[in-house]
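Here's a solo chain for you in structure tokens, the form predicted on its own.
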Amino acid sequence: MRRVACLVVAALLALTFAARAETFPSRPITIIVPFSAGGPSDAMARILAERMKLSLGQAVLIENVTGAGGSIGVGRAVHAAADGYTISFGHLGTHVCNGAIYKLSYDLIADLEPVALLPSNPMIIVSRNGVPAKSLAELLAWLKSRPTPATAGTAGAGSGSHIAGLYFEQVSGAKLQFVPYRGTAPALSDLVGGQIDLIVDQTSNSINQVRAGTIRAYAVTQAARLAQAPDIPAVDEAGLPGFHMTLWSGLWVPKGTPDEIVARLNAATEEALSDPAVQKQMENLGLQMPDKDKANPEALGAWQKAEIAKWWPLIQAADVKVE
């Protein structure tokens, strides 16, 4: 009689999911960006929900919840109902390297389900135009020449500017005083103006700049040109071979949403980016398209593990301290 009871409430359990999913989404959803608008991550996640929104029939709201590296956004995310109706945005710095230096108050892994790989940038090393250097060979003499460090801006301890700014140092030898912002848009603003010597910053949120000329770009962080940006050498030709980076992103929910709201918005972010529309957008902005065997859940859960066995060494190595 029990064993038939059990059967009974899995039954219903699994039709209630079944049609949690089926009338999913029945109202607006909420896209949480832990970092300020106008920089890459919101350009990107705006981009994205304008698209999603057709696929769910729903409007997809973005919300810039700041501070601490990305991870108070995170943290809202994580302790919303795991009901699919609010998703977590983040990146390497956010869904990584801040596990490594805040006593944060969920687990990166435990507490967030996986939804989709987005698409990623190398970082682009860019200085203010005053700065002498006019290759990335002259910035690194003149870097290593000054009697104190140059200033980078970063948009806090742990985040992907910040992470790729200690990489550069421990590759190139050169020192840098880190200044750190609540965005790297705010840091690519005091750039433009002067106020900071350079950032290891992503290509998306400094492209354009580079473009109209009010900053000054030295290499990308990888082996190969951008498509984008053929004008812009690799670190490997510019004098800094091996400095790779590239900050990914993805979309997460709080642990316990049910597997087929998952689906339901891992499907809905694919049909996103496989419209030529957003990916020409994603396109101007630097960015480059995930593998198609890299936007399941399974995936991006898997390349977020590695990718901490890969920086959380690093960032022990530095000490790293909260700002």
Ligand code: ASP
Contents of the next structure:
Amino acid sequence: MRRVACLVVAALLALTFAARAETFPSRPITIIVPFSAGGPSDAMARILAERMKLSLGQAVLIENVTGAGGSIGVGRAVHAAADGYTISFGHLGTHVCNGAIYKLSYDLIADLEPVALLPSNPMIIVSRNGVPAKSLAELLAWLKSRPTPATAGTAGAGSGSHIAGLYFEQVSGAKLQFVPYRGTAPALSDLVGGQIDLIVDQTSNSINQVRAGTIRAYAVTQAARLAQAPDIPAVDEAGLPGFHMTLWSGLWVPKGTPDEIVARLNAATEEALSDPAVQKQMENLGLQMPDKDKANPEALGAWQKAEIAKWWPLIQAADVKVE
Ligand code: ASP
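We have the form predicted on its own; now please give the form predicted together with this ligand.
First the chain shown before, then all remaining chains and molecules of the complex.
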């Protein structure tokens, strides 16, 4: 008798899940972007959301929950209901590096379910136009000749721009004074306005200002030049060989979200990334599409774990303090 009751309960639960997945989504979905509006994470999430709403048949809203290197916004998503209506947007900083920097109230692997890997881009070393250097070699000489460190804007401890800045200090031997913001959108405004000296920024954030001539670019952090910005040297030719960093992004949902819902969100993301109009917008920002064999949620999970294994020891060795 007990066995029959158990089977009935199991069947009912399976039906409820199936019905939930079939009707999903029946109301708007929110993507939590853990940095300021107008920045590179926000820009990518908004391009995706516009296209995902077509496949999902529901509005996809962006909520910017900023602060503490993106760890507050990720926490908000982790603690939301595991029903697919709240998605966590993040990147190498928020979903890898923050685990080695902050005492988080959540576990980046155990409390999140990967959905899809998103495009990536190299970092770019940019300065305010008033900095007297015209090349990376001159910039390095200028940084080292200063009595006090130059100021470098970041999106907070553990953000992409901060990790890239720390890595830059390590490979160049130059010292920087980091200035944390709630995202690189406000940092970039201050760079254009001349209030800070530098950002080791995501290319997708700075590229339009570089094109407009309001800030100066020195190099992109990969071996070869970017097709979308062929005038900007690559670090290898410009004097910091091997200073390579690619900032990738991704989507996650709270752990316990039904598999069917994760699959639905993954399919909507992949459909968006395969749309030539979306690809054009992203590529114009210097973003590179992920390989097709990395399109499933498992690939993002495996990649996130591999990145944790690579970056955590480096960050722990650098003894990063939360400002
Ligand atoms: N991705 C962040 C933003 O959108 C910046 C960063 O991580 O450096 O502002």
